[in-house]
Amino acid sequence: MGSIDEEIAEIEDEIRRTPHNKATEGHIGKLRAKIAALKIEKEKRGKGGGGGLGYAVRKSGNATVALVGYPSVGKSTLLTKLTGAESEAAAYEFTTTTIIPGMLSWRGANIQILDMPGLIPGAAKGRGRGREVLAVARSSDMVLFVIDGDHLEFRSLARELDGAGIRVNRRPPNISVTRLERGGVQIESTVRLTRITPELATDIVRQFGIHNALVIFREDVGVDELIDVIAGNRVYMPGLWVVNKCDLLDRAGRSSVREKLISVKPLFASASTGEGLEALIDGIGETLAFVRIYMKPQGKAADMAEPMILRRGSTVRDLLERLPRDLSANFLAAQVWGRSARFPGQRIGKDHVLHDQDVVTVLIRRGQVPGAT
């Protein structure tokens, strides 16, 4: 394990060390790429060894939101304020030691909140039992990044998380990587490629060990995007950013700020005075894009009470899971009413995507059922 250590730290000191330039670009990128298959094997091999201790959360609720940040910032106030969940806050560092839930609902959805210890530097890599802190947030649906007046260096979280594979507000680039038996590394494109050559790439697919494939660009992206499908073990979720204890800060202090995070419009919120905590909690549920749907018996009114709470871009497919198995087992077809429908009471399949405020109807095998014929 030291070994493969000891050869990323060799390549990142190589990276370091080399001018970064249009004549550089592809043997930098190939070093990106070494490291990228050198983690890949160092966790398999840390798969048959224990892995030491790790922290263990029960997913709970419609999603589950990750708050990072660095050590007092104000996550454990937060958490409380916006759950009820009592979570040991301090004016000193690391008094968070373990992962803290609290429960948060909003317009019929329930959000599951984990407070964290704080990251810093060198997370990714294990500092401050990082690695085990950045594995729950990979396991979450979203990531709230809690900042202050004082902690206004938000590249470096983001940093923190992107070494763990883990893309906020990103999505999977759009290519695809089939192996084959022979003939090579094949590089086509759908697209005009700017930012990485055929070249570059095979030699990048290489890294990893593959000498057969068939790779399809769909999308001009670069050396980075690829190495991403190829590792495979990325995770894609959105991400939110509030400024903590903006009560500290005056007109020009928010001014500042604002201008600072510009590229990521962060939300302001005080959790000592209650500031800004709504448009923070709506700022959550709408960036988590829950999914209203309103089941409908046959023959029977709809149920409007008690929605299932999907994610936008669910199937009846994602519907049949959350449903008595039998309804999956039996399932013949559904009618659907509402902004999915091209006419009211569609008959649909398992495939059709489904909107906020969806009345669905599932229909099954059993006999003559009414409507299913």
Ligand SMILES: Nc1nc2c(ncn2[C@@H]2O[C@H](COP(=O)(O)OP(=O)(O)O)[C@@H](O)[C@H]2O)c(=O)[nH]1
The other form holds:
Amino acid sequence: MGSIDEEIAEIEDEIRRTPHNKATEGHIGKLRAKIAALKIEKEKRGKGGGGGLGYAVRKSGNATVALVGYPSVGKSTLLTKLTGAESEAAAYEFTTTTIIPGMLSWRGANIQILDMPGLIPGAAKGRGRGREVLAVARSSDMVLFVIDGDHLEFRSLARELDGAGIRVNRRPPNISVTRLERGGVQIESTVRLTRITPELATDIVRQFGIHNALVIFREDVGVDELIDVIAGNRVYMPGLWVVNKCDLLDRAGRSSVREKLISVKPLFASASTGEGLEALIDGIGETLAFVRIYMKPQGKAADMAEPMILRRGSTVRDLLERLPRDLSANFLAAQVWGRSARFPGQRIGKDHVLHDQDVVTVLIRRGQVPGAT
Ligand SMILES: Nc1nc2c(ncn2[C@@H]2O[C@H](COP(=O)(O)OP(=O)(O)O)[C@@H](O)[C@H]2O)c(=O)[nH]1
Ligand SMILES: [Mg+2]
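We have the form predicted alone; now please give the form predicted in complex with this ligand.
Below: every chain and molecule of the assembly, starting with the one above.
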């Protein structure tokens, strides 16, 4: 407990009491910015007590997926069915939260799945070890939301993650904020802004203690997006929704659930009967969007048997991180064949974005002897 928590609670209370309409929009926006600024302040002071990162879940495999859902929807049963991981055997404990990892293999990629204690409403505020669970979700690559026919409050589940700065299935807003020495807060935009006025944007920037800055909006976004950009500690990741226990739903039940969750297009599965699990695994793999990169040692044939697995959007730099150190340390350039190449064997640098099934040769500085691989 501290005065910052109290201050935040008071402002949240004020937001609840204020009727939401056009006339109060600006005021509420400023209050939300104030809360975001206070949370940053709290993190700075708290360090460790603030529920930030630092929970030692050992990530392994090519990507990590966090199972997120209310208690008893079948997360642990799903983990066992998907990965064969026995909860008891694989359990490891830190603080009072137990995170159980399992590993799934999908088209050559190893996907780590983390089973976690159920979230309860208020988790983002620290209820029910919620902060620890959210910290683990934050450091994952994807969220798998698990719900069942009795727990369809999917919006509140998503809101818990949102409160922890986890943005699921959203892109980082295209706004740049450049701090300046003087000149006040200047708001510019390359598109017409319909959801925020320059005056309100200025007020929000100032709430964060920034008094001189150039802010450029390159898309038509609102207060929340601006706050996200200034707060800066948001993470963006894909998510997928699965309605477990579909064996308990008859046809009418399923269509009513599908109707209610239309905005998140859930998959249906049953950890008990196994129905829908194959499709769920494909859904997870496709959502993670892997690319396979085949390595071709200079002057030799490419290794088409064991690709390097990266995430879509990865660059040569990301690839180098996964290769033996002597290759990255002596990197000169790379050559690429495949979809990302303008012509076969194109010479590329570290920022080049690789595509699925590209073939890559790493060229190293003269005089260096390449090691194994
Ligand atoms: N009918 C049915 N029951 C399930 C299914 N999956 C899990 N359960 C049951 O739901 C209860 C809670 O499951 P558990 O995996 O512990 O849920 P968790 O709290 O989300 O980890 C257990 O009694 C499971 O046997 C399913 O697909 N169908
Ligand atoms: Mg469980």
